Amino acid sequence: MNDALLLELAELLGADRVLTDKATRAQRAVDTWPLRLVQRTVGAELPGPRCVVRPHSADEAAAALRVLHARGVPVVPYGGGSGVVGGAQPPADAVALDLGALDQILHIDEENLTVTAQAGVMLGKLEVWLGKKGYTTGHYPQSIDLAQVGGLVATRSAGQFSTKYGNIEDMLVGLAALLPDGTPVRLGPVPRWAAGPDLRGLWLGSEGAFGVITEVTLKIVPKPAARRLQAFALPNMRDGLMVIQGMLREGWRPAVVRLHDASEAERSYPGVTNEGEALLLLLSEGPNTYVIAESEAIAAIASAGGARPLGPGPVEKWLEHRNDVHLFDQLISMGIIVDTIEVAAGWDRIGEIYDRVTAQIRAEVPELLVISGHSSHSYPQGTNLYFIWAAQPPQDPAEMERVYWSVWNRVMETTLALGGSIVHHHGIGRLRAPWMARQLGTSFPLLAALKQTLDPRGLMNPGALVTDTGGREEA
C-alpha cells in the first residue's frame, strides 16, 4: 500500500476497511452484467478499483467520502452486487465503497408497522428476521438472496409479489444518506410527505449518482393469513394481456400476476399448456374472506376471456423455482449470451412492442437461440414486459459485445418509437444511459442539473444514469 491516497484512508479508517488484494477489486470490478460476465469466460479482463473501502459505519463511510471528494477521486457505491445493467462497474482510478459491513438491522415499529435496517442488509436475512415476529415487506425480487436494502432503493427495485404490495418506492417511508462530500442527509420516517416536493425520491433510482444511501426505513405488513393460487391457458399473449387489464380495472390486486408466452410456457411448463398457448399465473393472498373473493372473481374475469383453468400446479412450481438462475450461469459459463430485457407501456401498446421486438429479434439477429417473452409486474395504467434472449456469438470479447448490442439496441429503439418505458426496475447503470436523454425528453436537463447541483465535481458513479450521449451506435 504505497499510494498516499490508500495511505490516508488506512490511518483515517484501519487498514482492515481498506482493501487492495487482486481478488477483491476483480469481484468488484463488475456487478452481474451479463455481458461481462460472459465475455470474462473467454478471457476478457476487467479493470478493478483503485481499492475497495468497506466502512463498518455512515460516520466512517462520511469520513471517506470526505477524504476522496476533497482529492477528486471518483466513487462508485457498491451493494450486493445483484446489478445486471453495469451500474456497478468503475472506471479504472475510482475507489469502490462497499457497504456490506453496514449490516445491522437497527429497530422493528410494530405500531406504526416499520423496520429501519442499514444499507447493507441483505433482504432475504431481513424477510427472516421479519418472518420471525409475523411480518413481511411483501418485497420478494428475484435477488432477494443478493441484494441489499440501499442498493433496492437506488435502483427502484420491484419484486414478484408488486401488484398487491407496490414496488419499493411504495414501501419506502424514511432514509438516511450522504452527499458527496460526505454530509448526512436524513428524511423521514413519515407515512406521507407534504413539506414541498418529496425529497426521498431523489434517492429512488439515483443509483449512487447523488450520494449514498446509508440507511432505509420500510413499510411492514402481517404475514397473510390465506393464500389461492390459479393458472389459466390463454389463446394467445394478447388475450392474455387484455385478461389482466380486465382484472385491474375492475380494482382487484392478486399478489403475482405472471403472463408467459407460449415459447416459456412450453420450456418451463412442458405438457401444462397446448401449442400456441400463453400461461396465466395468478396468486392472491391476504385475510380469508379477501382470498376467497378476489380469486373468484378474477377467475370469473379470466374465464370471461377465454381461459381455460389449469389448477394450482403451475403456479407451484414457479414458487418452488422462481429464484433458479442456474441455468443461465451454466450457459454463460459456455460463453453463451444470456439476458433479460424489461420494458414497460400503457395497455393501449403493450402488445404492438411484445410483437415487434420478438419478431424483428428473431428476424434479424443471426446468432440469436431464443427470445421470449412474460409480463410480472401490472397496473391499471399498463404493465411490464420482461424479454429472456439467448444467443452464440463467436467466443470473442469484441464479437460478444456486438451481438449483445445488436439485441439491445433493436428492443430500446422499438420501444421507444412506440411509446414505451426503456426500463421497468433493474435500473439505467451504463448499459441503459445512452438512451436516457431520448426517454426523458425535455425533462432529462432537469435530471442533469439536479447531478451537477449534487455532484458538481462528477465523482459519484461516474458513467451511470446520467450521460451526455444520446445513444449507442451498432459495431
The other form holds:
There are 2 protein chains.
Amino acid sequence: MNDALLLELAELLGADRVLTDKATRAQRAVDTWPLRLVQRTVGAELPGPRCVVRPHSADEAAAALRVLHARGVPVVPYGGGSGVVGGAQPPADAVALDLGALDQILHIDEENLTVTAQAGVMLGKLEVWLGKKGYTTGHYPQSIDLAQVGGLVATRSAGQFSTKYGNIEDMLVGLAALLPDGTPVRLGPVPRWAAGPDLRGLWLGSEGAFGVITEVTLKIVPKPAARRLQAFALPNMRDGLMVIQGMLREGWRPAVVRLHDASEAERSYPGVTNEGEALLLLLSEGPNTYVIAESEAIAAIASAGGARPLGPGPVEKWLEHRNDVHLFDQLISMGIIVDTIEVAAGWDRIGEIYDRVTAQIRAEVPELLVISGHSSHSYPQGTNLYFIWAAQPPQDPAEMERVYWSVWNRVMETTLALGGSIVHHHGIGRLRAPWMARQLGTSFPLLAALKQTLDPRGLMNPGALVTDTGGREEA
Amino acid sequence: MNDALLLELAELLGADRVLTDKATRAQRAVDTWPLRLVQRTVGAELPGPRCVVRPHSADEAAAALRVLHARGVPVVPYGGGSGVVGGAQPPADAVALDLGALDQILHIDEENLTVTAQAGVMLGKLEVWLGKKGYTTGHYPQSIDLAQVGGLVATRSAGQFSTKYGNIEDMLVGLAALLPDGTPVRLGPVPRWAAGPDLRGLWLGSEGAFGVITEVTLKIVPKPAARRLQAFALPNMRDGLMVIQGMLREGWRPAVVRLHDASEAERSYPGVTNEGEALLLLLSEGPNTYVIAESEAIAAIASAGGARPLGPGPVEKWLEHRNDVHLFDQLISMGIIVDTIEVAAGWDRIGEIYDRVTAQIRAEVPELLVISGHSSHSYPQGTNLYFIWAAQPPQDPAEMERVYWSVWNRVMETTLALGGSIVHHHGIGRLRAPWMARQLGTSFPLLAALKQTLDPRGLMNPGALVTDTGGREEA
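What's the form predicted together with another copy of the chain like, now that we've got the form predicted on its own?
Expanding to the full complex; the earlier chain stays at the top.
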C-alpha cells in the first residue's frame, strides 16, 4: 500500500477495513448490469475501484467519507450489487464504499409496526428474521436474497407483492444517511407530518449520488391470515391488461397481479395456455373474509373480460420459481446478450408500447433471439411492462455494444415518444442516465440543482443518475 | 398608482390584474389563522400586501414573477386562504399572488383515472364536477369549499376519508409550477417511476416557499358502490385508540376512523354516550362485498375491545355537520381565543400525548375555557390528535398573544418531548415555523439548503416554513 489515501484510510479505520486485493476490487467492478457481465464473459477487463472501504459502523463510514471528501476522491456506495443498470460501476479513481458490514437488524417495534436495520442488512435475512416473529415487510423483489435494505431505498425498489403493499417509498418511515462530507442526517420515523416537503423523498432513488444511506426504518405487517391463488388464460395481452385495469378500478388490490405474454407463458408454463394466449396470475392475501371477497370479485371481472380459469397451479409454480434466474446466468456465461428492460405508462398507452416495442425489435434487430414481456406492477393509473430479451452476440466483441444499444434505444425512444416512463423500478444508474434529461423535461434542472446542492463537488457516484446528454446516438 | 412596480405590473398584465384597493388588500392580509382573526376582532390592524396580483393564466403568473423577481420583491402565493397557520400572511412590502382566477378544470382522463385542474380550482367545485361524472378524488378536508387544489398540495392536506384514500401526497400524480423567477417546470404524470428522487415531493408541503404551483393532476376513483356507517362508545380515549390500532393492524382500512374524547362527544353528540365515554365513528366504503367483510370485522374488533355499538346515527350526524364551523366563527367574533392544534405520533406514545396535553393545559392555563381532542387520521404506524381549545381573552388586547402562546408552547413542547410530530396536516406557515429546526433535527439543514437552492434570493413567502429559531420563548 503505497498510496497516501489508502494509508490514511487504513490508519483511521484499521487495515482490515480497506481492501485492495485484486479479487475484491474485481468483485466491485460492476453490479449485475448484464452488458458488463457478458462483456466480461467474452474477455473484457472491467477496471475495479481504487480500493474497497468496508466500514463496520455508520461512524466508520462517516470517517471514511470525511477523508475521501477532503481529498476530493469520488465515492461509489456499494450495496448488495444486485442492481442491473450499472449504478455501482465505479468511474476511474473512485473508491467503493461497501455497506455490507453494516449488517445489524437494530430494532423491531411491534406496537408501531416498524423494523429498523442497518443499510447493509440483506432483505432476505431480514424477512427470515421477521417471519419468525410473525411479520413481513411485504417487500419481495426478485433480488430479495441479493439486495440490501439501504440499496433498495436508494434505487426505489418495487416488490412482487406491490399492488397490495406498495413500493419501497410506501414502506419507508425513517432513515439515517451521511452527506458527502460525512455529516449525519436522520429523518423520521413519524406516521405522517406536514412539516414541509418530505425529505425522506430525497433519498428514495438517490442512487448514491447525494450521500450514503446507513440505516432504514421500514413498515412491517403481521403475516396475513389467508391467501388465495388464481390463474387465467386471456386471448392476448391487451385483453389481459383491460382485466387488470377493471379490477383496480373497482378498488381491489390483489397482492400479486402478473400478466405474461404468450411467449413467456409458453416458455415458463408449457402446456398451460393455448397458442397466443396470455397468462394472468393473481394472489390475494389478508384477513380471510377479505380474501374471499376479493378473489371472488376479481374472478368475476376476469371472466367478464374473456378469461378462462386455470386454477391455482400456475401461481403455485410461479411462487416456487419466481426468483430463479439460472437460465439468465447460463446465457450470460455462454456469451449471449440477455437483459431486461422495464418501463411504465398509463392504461391508455401501455398496450401500444407493448405492441410497438415487440414488433419493432423483432423487425429491426437482426441479432434478436427472443423478446417477451409481462406486466407485474399495476396501479389504477397504469402499469409497468417488463421486457426480457436475448440477442446473438456478434463475432467481434467490440460490436457487442452496438447490438445491445440497438435494443435499448428502441425501447427508450418508443416509451418516451408515447409519453411513458423509461423506468418503473430498476433505476437509472449509468445505463439510463443518458435519457434522464428527456425523461424529466423541464424538471431535470431541479434534479441537477439538488445534486449541486447536496454534492457540490460532484464526488458521490459521478456518472450515475444525473447527466444531461439527451439520449444515446444510434451506434 | 404612483408606484413603479405597480405601474409595470399593470402595464404588463392589465390594470384589472393588479388590485390595490384597501378592501382587497385587507382580505389578503391573513388566511384563517385564528390568532390574527381574533386580534382583528378586538381592533388590531393587519397590514395587507403591497398589492394583490391576480393572474388569469400560468403565463400571466410567470410574467408577474419575472417582474417581482427582477425587482427583488417578496411574494406570497395566496390560494383559498383557508390555511390556519398564517402561511399566507404577507410580510412587509410583499405582493400577494392570488391564484383564484386560475380556476379552470382542464381535463378528466377516465381511462387513467386522473383529473387535471388549474391550481386555483376550489376542491368543492371540482368534487361537484367529478361527482356528476361518477367520480371523486376521495379527498374531503374540512376546508373542501374554501381551499384550492394547488394550496392543498402546497400544504400537504389530509382529508376526512384519508384512511382509505390516503392524503394529498398519495393522490398527486403530476403538477406544473413556477420557480421564483417565473421559470415553468412540469412533473409527471406517470403511474410510477424510479428515475431518481420523486421531484413532485418538493412541492408537497412547499407552502409557497419554493415557487408557485399552477396546475395539479390528481387521482380519481369511481364513486364506491356501497357504504356502511357504525358508531361505538368506548370507556375512554386509550381504549378507543387500541381498537383503531387493532383494525389497522389486521389490514382493514375504513375510510373514516374518528375517535372523539368525552368532551367532544358530549358537546357534539349530546345524549349518545355516557359520562366519560369516548365516541368512535367508522365509515366503510367500496365494493359491496368488501364493505360487508370490513364492517363486520371491525365491529368484532371494536366489541372485543370493550366498545358498545351505537348504530349508524352518530356517523350520519357527523356527515351532515362535519364542515360546520359556525360556532368557531361565533366565538372569534366575540373576541374569544379559539384554535385547533393537531399533532401526530406512534401508537406507543399518542395516548401519553393526549393525557399530558389535556391535563397540563387544564392545570396551567388559567384563561382556558375548554380543551378537547380527537383522532381522525390513523395509520398502522400511529395516528394524529386534533385538539380544539378556547380561552378567555385578557382584558388588555396586548396580552392576547401571551395567552395564545401559553397553550401552543405546551402542546408543541410536550409533542416534541415525547417524540411526536408537531403537525399532522395543518402545515407550518408562520405559526409553527419557530419549531421547525427542532422538529427536523439534523435534517433541518437539508430543508434550508433546498430553500437556498430553489429560492436563493429568499423572495418566496419569506418567514413561512423555513426559519431557525429553536422554538418560542414563553412570553
